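So this first bit is one chain, no partners, the form predicted on its own, shown in structure tokens.
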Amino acid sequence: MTNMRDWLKSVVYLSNNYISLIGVILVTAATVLWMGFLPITMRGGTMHPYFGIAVFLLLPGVFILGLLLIPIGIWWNRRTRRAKGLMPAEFPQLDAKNPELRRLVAFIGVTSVLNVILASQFAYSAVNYMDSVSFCGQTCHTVMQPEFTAHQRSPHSRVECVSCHIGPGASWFVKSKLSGAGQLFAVMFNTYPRPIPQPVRNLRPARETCETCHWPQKFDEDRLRDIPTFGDDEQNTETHTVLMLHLGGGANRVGIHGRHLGQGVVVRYYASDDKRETIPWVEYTAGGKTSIYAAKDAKLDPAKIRVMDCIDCHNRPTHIYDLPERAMDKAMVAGDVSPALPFAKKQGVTILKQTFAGRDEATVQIPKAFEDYYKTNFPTVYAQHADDVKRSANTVRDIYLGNVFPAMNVTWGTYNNNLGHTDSIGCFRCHDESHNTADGKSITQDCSACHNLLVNGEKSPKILVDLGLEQAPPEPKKPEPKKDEKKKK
């Protein structure tokens, strides 16, 4: 007991140094933060997935560092005092009259109060920042520039990255951090792939992320879709393709979602390539019955069989890249590129498909090339509509900058969108009628299974006029009767 009391006296006396006191501050701060985060982690951390960074990685490191600094400071203080001959023959007693003890207790008390105030504000701000899109998209600027740019103009631009890429709970946080550690080293040593491979491996199942907002069982209605396109002619002739999409859902296993994600429906498939574009084997289970559809001479690797979910078709739900023609159509529908300019669609696509040394050159050359075309070929149009030409030229530039990133080898068509089958193979990866069961049944390629084609490439189709989505074309004026005819009447 005496030896223990003597040891404690020496510790209290020698711990009164800057190094040990900094250690006390770190230990106290980590403890206060841990006590603050503990109720959230016990609830599962559903509000902020990145809470785990502070709770599971940062705080333990700060706590251990503080613990190490305390004995290091004591050792350094003992060594210094011995060197100067200042070590006391007997250390002060541990009672209220001991000034060293009083100062240490007061210091710990004050720092604890300050840590409670400062650490709570710091932790709140830090977690909010780590939840932000700017943290995910701009910290590693070159690597994430394409994905960050695409996210900013997507339907999910207000959804935080962590909501989809990590989601709630600690288990997927740990998995994502283990994966992120390798990515961090790749960025540090400049060994990351260019472009970032598609699809993302080991992505959390969509049922645990996407379906917290989107519930496929409720997508049970049909939906009308109008797809306007503009021609390459001088008038940029606008035509429409109108589809009635059978989205489906619910319990009836009809429509697109019902067939693939309805109640009791499980689809498993094997892709023989890394991009999941070649699918020779499909297993379909519905109503307790399982059927296997396989291409001729298909070879199967059981270890690579995947359960289909939303992301297999909606593979670019947020990071969307367009082809030049599709991007120009969207811009012209929105009026950002004026359809009144002759050959606007053709000229815009031609310029977008050119090769530039980099984004800086494209920023200057694209609007210049677009304006020069009208200055040279349609000087009257340019003189009368210079503002429209300049606005359209800047939009063509923005289309390029939103889809082409030479530093990451991202160009037109680098990332295919599997939703549909016009811009990529998409649905036809499976729906090609070459996947057959043993008794000769095939995965259908019948268009009406997913949609009805109501209009195909028509100008001002009547169905859109009837629905009030388009204005009816003006009726031709009747010719005025001649004077002789008027007299006869």
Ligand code: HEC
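Residue numbers count along the first chain shown, from 1. Just so we're on the same page, rigid core means the largest C-alpha set that superposes within 1.5 Å between forms. Please read all numbers here as calculations on a predicted model, not as lab measurements. Compared with the form predicted together with the named molecule:
- A displacement of 2 angstroms or greater separates the C-alpha positions of P71 between the two forms, with the rigid core held in common.
- Once the rigid core is overlaid between the two forms, K330 does not reach a Cα shift of 2 Å, moving by less than that.
- Once the cores line up, the CA of R81 ends up 2 angstroms or more apart between the two forms.
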Given for the second form:
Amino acid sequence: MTNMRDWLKSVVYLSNNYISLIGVILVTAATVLWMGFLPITMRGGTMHPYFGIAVFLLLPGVFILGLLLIPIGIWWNRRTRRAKGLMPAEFPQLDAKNPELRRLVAFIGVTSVLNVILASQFAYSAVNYMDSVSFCGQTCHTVMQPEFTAHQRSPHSRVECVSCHIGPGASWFVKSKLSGAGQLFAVMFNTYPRPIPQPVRNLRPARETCETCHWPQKFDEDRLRDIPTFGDDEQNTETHTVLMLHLGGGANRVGIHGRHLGQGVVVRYYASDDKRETIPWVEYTAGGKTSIYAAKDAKLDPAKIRVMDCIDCHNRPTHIYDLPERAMDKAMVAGDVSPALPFAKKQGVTILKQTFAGRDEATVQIPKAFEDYYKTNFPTVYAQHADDVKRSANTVRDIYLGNVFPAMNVTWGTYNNNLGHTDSIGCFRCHDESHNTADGKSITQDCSACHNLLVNGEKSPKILVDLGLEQAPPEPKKPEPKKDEKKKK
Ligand code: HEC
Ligand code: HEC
Ligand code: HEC
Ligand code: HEC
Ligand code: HEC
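Please give the corresponding structure for the form predicted together with the named molecule, as opposed to the form predicted on its own shown earlier.
Below, the chain from earlier opens the complete complex, with every other chain and molecule after it.
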């Protein structure tokens, strides 16, 4: 007992040195921070991988370093005191009068209070920041720039990156933590692939993430889709394609959602390429019955069979890139590129398809090229509508900047969209009539299985007029009498 007390006395006396005190600061800071993060770590919900690195690697490291510094300081202090002959014969008693003890207690007290104040503030804002979209999208700026930019203009721009990329639950949390560490090194050593390849391999099964917000089993109605397109002619003639999409869902396994994801439905497939574009083998189970649809000479690697989920169709729910034509159509519907400017569509697409040295050059060259076109070819239009031309020119530039990222080798069409079959093969990877069962049944390509094509490229189609979505086309030519009528009034 006396030995113990003597030992403590010496520790208290000798720990009054800078090295040990720094150790004390580190230990208390790490402890307080760790406790500050505890509510989030316990929650086990979505968390950014780098935050995990901080909590699970960095903080314990700091804690241990602090713990080591305390005895090192004591040892050092004792050595120097011994060498200088400054070791007291008897260490002061451990009571309220002991100045070293008082100083040590005061020091620990003050640093703890300061740590609590500083660390709790820090923990709070660090967690908020790291969960945020800007951390994911902008910290590694070039790497994530395409995804971040596309996310900003998507229907999911208010959904944080971690909600889809990590999702809740412990096992994915750890997986993402590990891949997060790998990504950190890839960025540090500049070894990441450009572009980042799709599909994402370690993405959590989409049904677990997407279905925290969506419930496609519930969609059981059809959905009208109007796809306006502008022509290459001088008037940029607008035509419409109108589809009635059989979205489906519900318990009765109908429609697009119901037939692949309805109750008791499981679609498994094997893709022979890394991009999952060539699919020679599909297995369909519904209502306890299983059929296998295979292309001719299909070879199968059972280890690579995948269960179909949301992202086999919705592979671009938020990182949506457009092709030049479609991007121009959208901008012209919105009026950001004025459809009144002659050949606006054609000219915009032509400029967008040119190659530029980089984003900086494109930022300057694109608006200039667009404006120059009107200055040279339509000087009167330019003189009367200079503002329209400028606004449209800037939109064309923004379309480019939103889709082309030379530093990441991302350009038009790098990332294809599987939700359809016109811009890329999409649904027709399976629905091509050349996947057959042994008894000759095939996965249908019947147009009306997925949608009724109500209108295929018409001006002011009657159905949209009836629904009040389009204005009736102007009356067939009778301009002269109309003028007279006005005059009469
Ligand atoms: C609505 C869900 C969702 C959100 C929100 C989301 N992502 Fe994605 N992300 C996906 C899906 C789905 C893929 C593609 C998966 C596939 O093709 O395998 C993907 C792919 C990626 C890729 C791989 C490259 C590519 O484009 O396929 C990166 C990098 C990426 N996301 C980063 C981010 C960042 C950064 C954010 C936040 C700014 C974010 N994601 C937000 C769902 C999401
Ligand atoms: C945190 C919630 C959340 C998660 C997770 C989420 N979404 Fe969404 N999603 C939304 C919201 C909110 C909207 C509606 C946006 C609007 O209408 O403006 C939406 C819209 C959509 C739309 C309609 C887009 C359109 O063009 O109107 C699709 C398709 C979609 N989500 C698919 C997915 C898929 C696939 C996933 C999983 C990879 C996913 N979502 C994950 C919240 C979420
Ligand atoms: C077989 C392909 C396919 C699968 C699998 C699929 N979807 Fe869809 N989904 C579609 C198509 C096609 C549309 C219609 C797109 C459009 O309107 O342009 C759609 C539309 C949606 C919409 C928008 C509905 C609306 O009313 O606007 C949401 C949300 C959605 N899907 C969520 C999901 C989720 C979540 C999953 C996974 C559980 C999923 N989808 C699986 C093909 C699919
Ligand atoms: C991985 C392969 C695969 C992909 C990709 C795929 N499907 Fe399917 N789809 C199937 C299979 C298999 C069936 C069921 C065939 C059967 O009835 O036995 C099916 C059935 C359907 C049906 C029901 C057809 C009918 O005859 O009633 C619709 C509708 C459908 N799919 C829409 C889509 C749409 C839309 C897409 C793209 C967004 C798509 N599918 C992509 C495999 C696929
Ligand atoms: C397996 C389901 C499926 C089949 C079969 C199918 N389509 Fe489609 N189609 C789709 C989906 C999904 C879209 C995309 C809707 C969207 O853009 O949201 C689409 C879009 C279209 C579009 C609009 C293209 C655009 O400009 O965006 C046209 C036109 C079209 N389909 C015609 C056809 C014709 C003609 C057939 C018959 C040979 C056919 N489709 C068969 C699922 C299908």
